[in-house]
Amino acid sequence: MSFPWSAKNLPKQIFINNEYVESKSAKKLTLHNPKNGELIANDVALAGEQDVDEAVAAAEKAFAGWKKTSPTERRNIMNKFADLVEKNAEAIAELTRISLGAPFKAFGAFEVGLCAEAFRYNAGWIDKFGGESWPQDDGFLKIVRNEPLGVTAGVVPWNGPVGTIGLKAAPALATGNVFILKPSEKTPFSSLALGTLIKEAGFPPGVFQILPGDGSTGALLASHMRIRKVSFTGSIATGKKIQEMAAKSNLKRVTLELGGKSPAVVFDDCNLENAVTWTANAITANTGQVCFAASRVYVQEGIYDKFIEKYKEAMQAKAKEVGDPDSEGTNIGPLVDEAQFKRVSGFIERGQQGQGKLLVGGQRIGDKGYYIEPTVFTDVDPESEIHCEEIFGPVSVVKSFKTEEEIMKLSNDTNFGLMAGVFTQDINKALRVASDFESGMVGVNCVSLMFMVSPFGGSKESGLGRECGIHALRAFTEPKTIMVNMNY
């Protein structure tokens, strides 16, 4: 089957029970192209209460069969889906690019590849995710099974609309759950296009469904009495609402991957070129619209001047990589939409009013679209909003420090705790600092990265639970203890 979707033929319907159907809701989503502000579509389905109920009913009907599907068959379906995603990578990435503005080589190819790899990785776990048992020395054999929850849902973010599908749907489906995907209202097309591949891969009807919509659709999923788990990636404010709705409904399980204001601590004894490269890449990847971007850079005073000089040069070089995401040589595209552009621009404008000193950037690029220069502030007030709040754009703050004790206190003085980085050639110092960070993930001589095999997620208000590795499988299963009386 050829992949039917493109920028000229957009998927706009909901995907229920392996069919594209019209939404019962009269509301529609409107989307614009961030590279020029032009209208893409104003008739994309927005799933309402009746649509959600129908998807849940279809999922419930499919659950028993999918749960009992043999490990080999389930694995083969998931691997075929991964192959299809990979085969159609450029077309899928194009459907993201028209509403996110992410260039293919710099981001689109990576993100689609992440989705495919997540399905392959989790498929490999299907017949290897064992339970536990304890001997019957006391007369009882104890067996623990990992059982699927049932109908589960994933609410994915606009900044990684395909990659995050793999992180949520793949472990859910691998462990025998059925899954409802809710893409972001800002980037729905690549998600919706996957319905064609879901059907071609051989997923039975009702097992893997897609409901486009906005926050109201997400609220319906989070509060639904027959959905057993919601995995959400997005803002802290929305994450708190989802947790509240989950608790007030049926106490459904929740995984939350939320925001960050990640520190990178650069010591005098670091490899300077390495530290500059990682920190510059970390704040400009995906135009800074990354939850674990290194947005706070702390540099020890002995190399501060050298670092600033090289960091400024790196950011000026990055500015030359900004451009039309459809062009071959572009590595950095626009911000996702007008609202995000105004948000980031507002932070930059207010930052120049006494919060810090503008080192580089800060200007809009061109007069069309939502392009902005990579921006750095120095001498930042640690109480200021540009130092404390997540900006979610290519904007970082740099501050000097003297002692390890001083900078660890400042690094941890935040409600965020997603990612951190330490740059030093002293392994003892590196491991000591890594241990002291109040953060779910720490990079040593690197920052702002993840791996499929190890847990991904944050501490404090940056999240709840973990994605990736065996931790994702545990998040979509319930342990059941079976006790066998051996003495009767």
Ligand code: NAD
Contents of the next structure:
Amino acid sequence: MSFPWSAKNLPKQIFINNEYVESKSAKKLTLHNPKNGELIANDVALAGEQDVDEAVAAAEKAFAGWKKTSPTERRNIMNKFADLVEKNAEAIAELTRISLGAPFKAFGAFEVGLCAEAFRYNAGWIDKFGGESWPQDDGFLKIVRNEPLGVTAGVVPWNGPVGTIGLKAAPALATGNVFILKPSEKTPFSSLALGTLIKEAGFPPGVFQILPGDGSTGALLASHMRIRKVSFTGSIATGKKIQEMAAKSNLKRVTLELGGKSPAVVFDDCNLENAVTWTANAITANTGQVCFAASRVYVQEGIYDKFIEKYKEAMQAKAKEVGDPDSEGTNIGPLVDEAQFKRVSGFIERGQQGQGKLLVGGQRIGDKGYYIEPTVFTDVDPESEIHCEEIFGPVSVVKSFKTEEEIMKLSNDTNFGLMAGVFTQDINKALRVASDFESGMVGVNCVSLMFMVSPFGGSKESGLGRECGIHALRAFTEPKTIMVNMNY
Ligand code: NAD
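Next block, the form predicted together with the named molecule, ref. the form predicted on its own:
Starting with the chain above, the whole complex follows.
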């Protein structure tokens, strides 16, 4: 089967029971291309209450069969889906790019690859995610089974729309759940296009469905009485609402992957080139629209001047990589839309009014589209907005420090706790600092990275629960204890 979707033939309907159908709701989504502000479409379905109910009913119907599908067959379907995603990677990435603006080589290829890899990785777990059993010395054999939850949902953001699907749908489906995806209203096309591949891979109807929509659709899922779990990635404000809706409805399980303001601590004894490379890449990848970007860079006094010189050069070089995301040589595209552009520009403008000193960047690039220069502030007030809040653009703050004690206090003086990085060649210091960071993930001589095999997620207000590794499978299952009376 050939892949029918492209920028010229956009998927716009909801995907229920393995068919593209019109939504019952009359509301529509409107999308613009961030590279020039031009209208892409104003007739993309926005799933309403009836659509959500129909998808849940189809999912419930499919659950019993999917749960009992043999591990081999489930694995084969998931692997085939991964192959199909990979085969159509360029077309899928284009469907993200038209409304996100992320260049293929620098981001699109990685993101679609992450989705395929997540399906393969979790498919590999299906026949290895065993339960437990405990001795019968007391006369009772205890068997613990990992039971799927039933109908589960994923509500995802726009900044990594296809990769996030892999991190949620793959462990859900691998463990025998059925799954409803709600893509972001800013990036619906690549998600919707997956419907064709879901069907071709052999997922039975109702097992894996897609409901485009905005926050209202997300809220219907989070408060639905027959959905047993919502896995959410997005902002802290929305994450809190999701948890509240989950609690007020049926106490459905919740995983939350939220925002960050991640520190990178650069000590005098680090490899300077390495520290500059990682920190500059971290804040400019995907135009800084990355939850775990190192956006607070703390540099020890002895190396501060040298670091600043090199970091400034690196960011100036990055500015030259900004451009049309459809052009081959571009590594950094525009911000996602006008709202995000205004948000980031607002931080930069206010930042210059006494919060810190503008070292480099700060300007819009061109006069159409939402391009912005990679921007760095130094000498920032630790209480200021640019130092404390997630900007979600290519904007970092740099601050010098004297002692480890002082900088660990400042690093942890935040409600965020997603990622942190430490740059030093002293292994004892690296491990001490790594242990002192209040964050879900820490890089040593690296920062802002993730792996499929190890837990991904935040502490404090950056999240609840973990994705990736065995943790993702646990998050989509519940242990059931069966007690067998051996004396009977
Ligand atoms: P957002 O919270 O605005 O939206 C995320 C999703 O939630 C979208 O699909 C949206 O339609 C939906 N939504 C909005 N309001 C809702 C409501 N009331 N009920 C249910 N669903 C609702 O976030 P965003 O702007 O799309 O993404 C940016 C944020 O996501 C940043 O804060 C970023 O740090 C975070 N993020 C975190 C991770 C992570 O893994 N920790 C990864 C990527 C992005």
